[in-house]
Structures are given as C-alpha cells and as structure tokens.
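Only one chain is shown below, in structure tokens, and it's the form predicted on its own.
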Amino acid sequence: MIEILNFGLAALILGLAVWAVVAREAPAAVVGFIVYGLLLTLVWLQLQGIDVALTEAAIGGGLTGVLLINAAVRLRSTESTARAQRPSASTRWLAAALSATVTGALAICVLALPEPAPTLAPEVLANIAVTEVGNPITAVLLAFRAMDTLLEAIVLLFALIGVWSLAPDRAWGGRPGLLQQADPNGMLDYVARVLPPIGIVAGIYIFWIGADYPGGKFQGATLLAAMWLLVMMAGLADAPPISRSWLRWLLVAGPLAFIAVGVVGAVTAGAFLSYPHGFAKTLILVIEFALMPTLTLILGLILLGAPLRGEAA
C-alpha cells in the first residue's frame, strides 16, 4: 500500500513539475510550483528528512511562492505581449532537445553511481559528537559545512539589496511596499490580532529546539517573517524606512557575527570557522541567536519589495 502511494506521489509531483513548466499562464505555473513544493515537503517527511521538509514547506513553496506570486501581478500587463511573442519552431525544437540531454546527462550521472552511493555520513556520525550537538542537520550546517551556510546568509542580503536596487529615486531610503489598510472589523484584522502572538511562539520554539531536534534558525525565521507580514498586511503596522540604522544593524549583524566567530575559530583552532575544543555548541548557538533576526528582517523585506515611499508616508 505504501509503495502505491509513494508512486502515486511521484507521479502527481512528475506531473505538477511539467505544469509549471509548460503552462501558458503565469498564475496557473505559480500554483503548480506552491503545489508542488508543499507536495516535495511530504516526500521528505516520508523519507524522514523532517528538517528539509520544513524548510521545503517554508521556503521552497511558502516564501519562493509568494515571490512568484508577486512577480506574476507586476508581469500580468505585459503578459498578453508575451505570449503573442512565440519561439520559432527551431528555436523551440532546440529547448526540447537541450532540455532532454541535460535530463538524460543526469539520469546517466545517477545510475552510474557506484554501489553503495559515495557518502560522507559515516564521517558525519564519527565526529558529530564534538560538535555537541543533537540535531545532524544544524551539526553539518554550522560545523562540517558551515562556509555554506555562511555564503548562504550573505546572498540573502545582496538578494535585498538587489531588491531595493529596483526603488525609484524618489522612494530611495522609504518604506518598502504599499501602506496596506484592512477593515478593522473584517477577517484580516481578526486574523492579525490572534494568529501572531501563536506564530510567534512557535516561530521561537522552533528556532530554539533546532540544536537538538528538527527546526532551526531558517524556518523559525520563516514563521516570524509570516507573522509581521501578516500585521502590515492587516494595515496594524507599517514596514520600517530602509534608511534606518538600526535596521542596517540588524541586517549585516548575523553575518558579522558568524564572520567574528570564523576569526576565533582561525585564532584558537587552527582553521576559519573551526570551533575550539568544548566551546562549538556554544558558538553555534552565538551564529544561530545572531542569524535569527537577520534571517526574518531579510525574508520579510524581501517579500514587501522595494521601497515605494518616503519615510514619513
């Protein structure tokens, strides 16, 4: 019975991903790809990948899906031209064709592993204890790759900046987004008063069991970027200027902070980012605390686009 659902998960997932790709309207490519995303988030809990799943399901079809989402409102007018603008037959046989090598290149690539697959697990396991930590997944993020992770939360931030790169000059230093109102005695409001103070809580409980258990800095951030999101949507706040001090402060702290601990690993340990001997938990829980309110600065701004305002509007 199980291996008929996971074929039929797949099958539906196949599916959904040639939808995205081959539908003619953007809305409809969007909603396939959400789908998919919340789809590939069962595929790893069922693989007992509870970490990944969670950021699939607060990354890959949450965040990237609204992104989409946006961009499809902004492209809606320019669409029709678009679409009245169609590849020559060469031109389309030749994206079939590519596209059909890379995926053969890589179907080849996967079945000419040797058997059993190279991994490094075992290495993993013989050296997570000195990390002391409990969850693997934040042990091989932040201590057997953690240059990765640390690149990682620096394209977030050039991401932004890109982002803000896009605001008019007039906008240059404002409010990012458009001032949103809600009726206060509608649904939005309602939501916005009562699911915060939950999410919040969770978005935290998260972050903090991540060391140990399946969560972490990524999707606990995810959760609080939801919630603040939700009240500006709700017209109960309004997003900070981007010319605060503050605000910059908070975005490079995580960073700096992650960068800082390098140093101190490359002073005391021998190498940049190495952690001296019963002290890595510790400093792993120093880049988590710090990365924490980078991560849901950045997720959320990124989300409201660029600067549309000045400060006092």
The other form holds:
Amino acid sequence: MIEILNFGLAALILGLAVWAVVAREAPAAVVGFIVYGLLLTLVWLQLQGIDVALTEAAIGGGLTGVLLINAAVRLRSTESTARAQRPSASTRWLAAALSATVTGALAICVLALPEPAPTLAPEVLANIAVTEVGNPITAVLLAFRAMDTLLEAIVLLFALIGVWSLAPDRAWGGRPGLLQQADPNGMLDYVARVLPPIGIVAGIYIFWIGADYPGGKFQGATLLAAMWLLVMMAGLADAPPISRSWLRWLLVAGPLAFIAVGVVGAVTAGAFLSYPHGFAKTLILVIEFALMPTLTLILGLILLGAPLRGEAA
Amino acid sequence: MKLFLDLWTVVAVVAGAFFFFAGTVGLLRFPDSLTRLHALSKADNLGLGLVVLGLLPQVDSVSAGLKLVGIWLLVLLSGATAAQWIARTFRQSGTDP
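The form predicted in complex with its partner chain, contrasted with the form predicted on its own above:
So here's everything in the complex, that chain up top.
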C-alpha cells in the first residue's frame, strides 16, 4: 500500500517538474514550483527527514514561492515582448543539450554511489553526548559543522544587501515595499490581528524545541517573518526604513555573536568554533538566540524587496 | 467500543475524501472563478474537518488531538481569508480570468 503512495508521489513530482519547465505563463510555472515544494516536503517525511521537511515547507515552498510570485508579477508587463523574441533553434538545442548533460551527469553520480552510501551518521550519534543537545541535526549544524551554519547566515546577509542594491537612488535608505492602506473592516485586517499571536508562539516553539526534536531557528524564523509580513501587508504596521541603525545592528548581531563565540572557542578550547568542555549546550543556545532575530529580519526584508519609498511613513 | 470508533474513523475519513474529490471536480469543471472558489473552500472546510474528526479517536494523547483540531481551525481561517481576498480582487478588477 505504502509503495503505491510512494510511486504516486514520485510520478506527481516528476510531472510537476516537467510542468514547471514547459509552462508558457510565468505564474503557472511558479504555482507548479510551489506545489512541487509541498510534495517534496511529503517525500522528506516519508524518508524520516523531518528537519529537512520542515525547512523545505518553510523555505523551499513558502519563502522561495513568495519570492517567485513577486518576480512573476513584476515581469508580467514584459512577458509578451519576451515571448516574441523566440531564441533561434540552435540556441534552444544547445540549451536542451546542456540541461540533458547536467541531468545525465547527476544521474550517473547518484547511481554510482556505493551501497550502502558513505555516511558519518554513526559517528555523529557516537559523539552527540558531548554537545548535550538531543537532536542530531542541531548537533551537526551548530557543533560538528558550525562553520557551515555561520557562513550560511552570512550568505543570507549578502543576499539582503544584493536585494537592497537594486534600490533607485532617491529611495536609498527609505522603506521597502509598497505602502499598504489598512482596511479596518477587511478580512486581511482581521487575520493580521488574529493569526500573529498563534504564529509567533508556534515559531518560538519550533525554534525552542529544535535542540532536542525536529525544528530550529531557520524554520522558526520563517514563521516569525511570515507573521511580520502579514501585519505589514494588512497595513497595520509599516516597514522600517533600511537606514535605521537599530535595524542594521540587529542584522549583523547574529553573525557577530556567532563569530564571537567562535573566537572564545579559539582561545579557551584550542580551535575556532570549538566549545569548551561542559559549555557546549549553553554556547549553542547563545548562538541560536542571537541568530533568531537576525534571521527573522533578513528573511522578512528579502521578501519585502528593495526600498522604493522615502523615509516618510 | 474499539470497533465502533474504528468504524467512525473509516466513515468520516471516507466522507472527507469524498468532499475533497467533489471539490477537485468542481475546481476543474465549474464555469467561472467564483464558483470554482466555492468548490475549493468546501473541500478545505468540510473535507479536512471530516478527516480530522475521523482521526480524533485514533490519537494517543489529548495534546495530539488538540493539535489536529488546531490545524483544522488554522486551515479554516487561512482558507476563508484567501478565498475572500481572491474573490474581492476579481470584483474590483471586474475581470474574470
């Protein structure tokens, strides 16, 4: 029975992938991509990768989906001219050949993997006690491979700077996104008042439980950012001008705290980002707490886009 | 008692699946956007509600049951909002794509 379900899931995902590629209209392709992300979440659940499933649902399907919807809306006016300029047959054949080569190379790599696949999972489980956290994913992300997580947080910051750099000169330092009019009798206003308390509790719960169960700061921060965006979309609060120094400090606070903990480790435990014995869990929590507001702000601001208005509210 | 609860689960989940099926058929077959929205929100509200009601006797703790009901309520709220929002956009733009 479960095999039929898995087979159907795989077939649906392949079909949606083809649909997203061949769809003529950008919005249709985006919708295909979002559903594709939701189905991938189910696949990760089937593979028992609950942490990955949560991340896929929050970031792969949700956040990236909204980014792509925004992009599709922006491109709508240019879409007909773009379609009129059909690339020549040779270009299209070249693109098809390149895509097929990449897919083929990936397929060969996956099929050539030794059976069972090489894994460090037993070593993680053998050493997890040192970190004092219960969730092996968190142990890997914040102890064994903390460097990767630090770089990930910094990359997100660069992404935000990239988004901001698209601002027109006159709006630099101003507020991102469009000004929304609040409609006190509107449905959105109601939801933006009812949902955030629930969403904030759920976000902090997912963040807090991440030490011992599936969850963590990325998934929690995505939920918090979504609640923030909802309030701004309903016009109940305006986006902060990006020139505010409190905003800039919060944006770098997480990575700075992470690096500071790393330096402390270099002095007391002999290597950058290694934790002194007995303090591992405390320091992991310090990093998580410092990263949470930074990640929430970065994710929300990336979705809001480049500043388009002056500082005045 | 156990048999009765299992029977209830089967009946309610099958009824929920029927609403999802009917909603999907409506989404594909109804003539305009507003009726399609109507079909879709029926599937969300009634279909998911019946599935949740059917699964309630099978949970092993009160908190798990509360989480199921909570999910249903959240889907009700977001589904109703999205449907209202889409319908209002159609009305204001005066078009029916």
